[in-house]
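Here you get one chain, nothing else, as structure tokens; it is the form predicted on its own.
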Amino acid sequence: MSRNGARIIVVDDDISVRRALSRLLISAGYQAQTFESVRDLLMNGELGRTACVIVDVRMPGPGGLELQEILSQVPVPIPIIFITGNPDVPTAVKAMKAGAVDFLSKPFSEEELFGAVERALALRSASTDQRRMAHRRR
């Protein structure tokens, strides 16, 4: 997936970062898409056309490891980027173990969520082209 039509939603309770994520993606090329919570993304978002989502670890409700769980069973699951501002060990080394991309600690840079990022979507590329050859080989 290239980062023309890449769409990545960013899912975090602090109205600043999403700002600040949002205005990073789209100044180079993704298109992104915000919600405050899980729940938000859950009942309004469009996964299937979403390339990769960036969600903060803690949140009032759902957070990111639950998040994590819920894409983690759709049929061509979307990678996960972790962000948080309190780092810890045992919710990093779980957020890995269940397959995310990465686990950044807030404040990141540039080219730390970008090569996250584009992680991702090599990641997302990958697992759509093996369902496509699964499927022509039915």
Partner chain sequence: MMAETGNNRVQGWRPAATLLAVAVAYYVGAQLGFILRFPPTTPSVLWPPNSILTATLLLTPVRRWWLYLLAALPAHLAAELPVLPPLLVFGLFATNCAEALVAAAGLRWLSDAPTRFDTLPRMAVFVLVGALAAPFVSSFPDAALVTAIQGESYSFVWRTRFFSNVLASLTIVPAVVMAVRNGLPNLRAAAPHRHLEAGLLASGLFLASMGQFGNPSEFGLGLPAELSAPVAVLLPFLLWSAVRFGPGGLSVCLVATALLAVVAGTGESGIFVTQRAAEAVLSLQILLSTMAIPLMCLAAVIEERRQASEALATRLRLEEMLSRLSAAFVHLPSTEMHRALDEWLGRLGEHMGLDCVVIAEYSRTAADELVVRAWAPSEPVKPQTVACREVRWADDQLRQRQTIAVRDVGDLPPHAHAERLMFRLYGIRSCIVVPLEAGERVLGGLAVATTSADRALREPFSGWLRLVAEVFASALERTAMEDALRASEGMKSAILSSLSNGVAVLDSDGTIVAVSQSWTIEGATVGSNYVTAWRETARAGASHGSDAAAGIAAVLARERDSFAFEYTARDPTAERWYSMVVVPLNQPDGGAVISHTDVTERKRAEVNAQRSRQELAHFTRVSTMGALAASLAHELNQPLAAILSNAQAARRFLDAARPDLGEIRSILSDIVEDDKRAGKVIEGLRELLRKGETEVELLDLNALIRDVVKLLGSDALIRRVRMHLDVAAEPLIVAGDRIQLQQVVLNLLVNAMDAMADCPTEERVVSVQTELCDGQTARVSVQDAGPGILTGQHDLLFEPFYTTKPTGMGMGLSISRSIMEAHGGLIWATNNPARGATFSFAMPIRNGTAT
Given for the second form:
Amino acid sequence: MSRNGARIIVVDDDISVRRALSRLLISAGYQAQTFESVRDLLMNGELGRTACVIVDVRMPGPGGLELQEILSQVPVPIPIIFITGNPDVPTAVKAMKAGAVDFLSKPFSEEELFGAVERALALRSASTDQRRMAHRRR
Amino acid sequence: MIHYLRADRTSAVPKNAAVQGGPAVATGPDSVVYVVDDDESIRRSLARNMRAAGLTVETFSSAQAFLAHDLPDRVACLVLDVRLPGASGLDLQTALLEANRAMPTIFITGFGNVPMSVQAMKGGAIDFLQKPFDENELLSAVERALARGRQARAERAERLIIQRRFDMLTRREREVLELVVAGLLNKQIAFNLGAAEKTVKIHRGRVMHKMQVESVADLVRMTQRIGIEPSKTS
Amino acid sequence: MMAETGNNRVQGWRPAATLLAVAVAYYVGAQLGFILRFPPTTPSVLWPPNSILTATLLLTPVRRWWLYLLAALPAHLAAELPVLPPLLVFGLFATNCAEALVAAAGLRWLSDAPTRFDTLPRMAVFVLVGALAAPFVSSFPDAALVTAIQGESYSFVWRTRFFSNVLASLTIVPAVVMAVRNGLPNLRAAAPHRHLEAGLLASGLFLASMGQFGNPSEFGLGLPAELSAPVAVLLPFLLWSAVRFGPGGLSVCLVATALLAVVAGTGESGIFVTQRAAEAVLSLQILLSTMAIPLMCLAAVIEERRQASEALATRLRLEEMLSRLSAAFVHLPSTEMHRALDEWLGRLGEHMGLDCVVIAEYSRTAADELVVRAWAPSEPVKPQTVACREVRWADDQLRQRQTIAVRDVGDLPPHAHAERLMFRLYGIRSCIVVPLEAGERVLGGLAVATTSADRALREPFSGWLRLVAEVFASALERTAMEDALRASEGMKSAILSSLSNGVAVLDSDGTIVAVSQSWTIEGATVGSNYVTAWRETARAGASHGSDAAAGIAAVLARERDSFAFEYTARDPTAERWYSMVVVPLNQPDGGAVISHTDVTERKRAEVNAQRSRQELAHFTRVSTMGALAASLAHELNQPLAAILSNAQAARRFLDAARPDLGEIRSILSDIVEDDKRAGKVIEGLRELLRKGETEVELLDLNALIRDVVKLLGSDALIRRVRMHLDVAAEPLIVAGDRIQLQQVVLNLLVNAMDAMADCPTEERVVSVQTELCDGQTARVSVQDAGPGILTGQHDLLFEPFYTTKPTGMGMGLSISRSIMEAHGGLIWATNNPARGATFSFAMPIRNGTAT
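Okay, that is the form predicted on its own; can I get the form predicted together with its partner chain now?
Following is the full complex, with the preceding chain placed first.
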């Protein structure tokens, strides 16, 4: 999976944010897929081919933390980048402790976003390599 | 795979290994909690609480004072105020990381914000507590930190042993090892090194012996610990 | 004198004794009549019983006449039955009674004062009716009876009886009547020289009579010419008595003369010895009668003149006293009044020979009390208070403005117990009480009393007493008015000087007539015109001056009931606020009272309070904002994040070899939209944080609530609270400050959400409802499903610093309440039947459309 062209999922209830983020990611050469809610993602998304998930912390219905909890059950963890318009320390710490790649406060710059995305992709590929090696060992 | 991942958390060194040492109890005399806070009364109250919980505590009023202190090799964790006069808690965290003296850290702060907390967590902090916090919250964080510290210490010791074993390998043996962990067969190694398969077999046996491993898988894990990348095969 | 001893209580209150006295007098009179006979003739020279009966009837009420006549019957029988046959005795009694009745009835009918003989007309009536007509008429049946039974000559008997009774009537009736009326006290009260004079007269008359009638040799036989000599001798004495002692004295003298003449004449050496008895009797009777009639008239004339001159003198004396009294009281200061009253009571009593003078004044402080000042000889006046109910009868009479005249204690009505008791106690017999009248009011009464009957009541004294009462009344009224005036002046000046406000009294033209000490308005002193002063202020450029002038003028013209006005004026150091209140003066001349207060401090306090309130409201808004910061940050950060990402994406697109301009245009329009969105959030934020003055406008409560609910949408999201909004179909137009009303709604919504923080997520519902009640009130209710209001805390809810939240200030509901109060609305809270509480507010609907 090449870095450029990595598929990134955006989950945000605000269409304006979704559209902007999707554009930005695409402009940087990523693939972007947007969902308006966690439920939407879980029902329609293809997590297996996903490099990382950018998710809003709070949305109607389940939010980013709930998604993180669900994804921690997946054999290969999908790196999660949290974004929020209403940041607070406990949530940030909780997300980070649970292994979030980053926790970005809106509005965030492209440098912040891409930095986080790159780190996520690195984590993702590392774990993918490990998995691949383990396959090979067998 | 899950098993594999979990194995990551246990020591790669067999339990009977001579290098494994140190008591596993949280409150042993070899474990210490360093508290760095510029507020005298907070230092005192934290120290009092943790001593009451059976911990050994040393307090410092600034990052500089802490860095100047000669730290003995003990299981340790750091309770660190984010805002300090001079270098901040985050600066101290970075400095320790860069000095390769990273220590499980619990940040405490009265004026925390989200970027600060995220940075601290990215830097490997165990927790980021906002004042006022519950005493038990801190103690449980300290316990986690000490556990992490113990684990890190054990890993460090393990790496040291592995490194020593590795150091005993000859250049040729190292070349063989790198190819073995890359998953090549003896024949392939021999081809790669331009040596006889038999010779490779002997080298391989010596590597296994010197590294004190039974299987290739153990060898792979060990070499990963000390950062030996498998050779890229063409 | 006999009549006096026997009859001087005829008029009194002991009828039995009086009846007995009449009987005794009648009997004695009859015995005397028998003595004064020239035997053997039946008729007497002087027959007193008839005269005694006449006098009795004159002195007694008509309704009791029969009693007295009946009382005389036993006396008559006792006196005459031994000497005369019974038939004759009864007949004679009838004729005697008839004579008395004719005389008494005739006198009562014809005379203005049948018991008085002090004027010529009264005396003439008495002589003609009582002394001549009655005996004349009654003598016919009498003579007929005697002739029939005794066989005597009719003409002789008639003649004898007629003259005998004429003489008796002329002499005895005035004597008895006057003795009874004036009584013995009158005699006793007379000066010693009068007693001496009376003694001289009596002895002179006695000697002359004895000389005349006792010496027949000097007495000629020719009749009636022969009588000239004795007449000449007796006349001076009788004239003396008539001139000096009046009809009473004369009648006594005549009785005495008649007795002496008869005694002398019936003796051995009397003037009638040489004559035939009948002739002698007749001549004596004619002599005495003819002398008596002119003398009586003379005495009456003299008495009349004496009384007239005496009345004149009395009147003069009274007038003099009255004028002195008036002079003394007319300019008397009210403080001297009571001392002067005491002094003059004494003077009146002494000069008028009264036994008691009392002035009773209704208490000014207690309407049911009388302040009584009583003078009695040799007793100092001492004011004392008497409750009106103790002298109820007199009190009633006074209040009905009746003059009370009590001739004698018996005249008091039966229920006047207290008064009767006082009469007895002080030995008073007659009394007159004149009301002290001042206009329509009765101030009290003036009473004079004597220990003798009748004296105090004589004219002109009682009339004069009314004049005295007038003087006293006007003096007392003036005192009362002066006291009241002084009290009111004192009160007025005390009030004026104690006022901290500047107060001025204006007359109807606006001229200042009085000011309080603290009145320090420049150019507005006593005598200047206040309205003009304001007009000049207006002319000098102060815009409020003409308003003030118009307002004061309107009050002065009674066009307005009051006028209140606030204005600022610049003194050298700072701007000051003044409040002026103008109220009309409730008096016929009109005018007004101006109250002028420096309200700068109050104004400052008001401004400060207003500012504090606004600051507090602002603070609460800010702290509410703090609570809302999360959601607001979210609201703002969403578009900002979108903008940033879009802009950066655009930059990257532009870096491409062939930029997709369509995409970039789309990005830019998204940026514009998000920017507007962010701007709106900030606008809302700024409005909420605005620290402004109150701005009242017409607004639709429904729209306002929708805005607030929208604003809180993301907060509700974060708190996992569902909001249910149910607005009234019609717009609810109210007048108010948008921000403040938003604040109230915001407080209630945040409150409701806070209340449900510990509830399970699915129960967190806030229902907001707006409705129009009875077409006049808009009601908004915010219902939560929280724990509700604790018992007993309803009253505390809206108090400042009441809070159940760990982080709350407890100001939200308190501020909301003050906002509602400022909008003429109400705010309240109730617990829901199921769970949770409903906070509601209501405010009046206005006509119009929202601005």
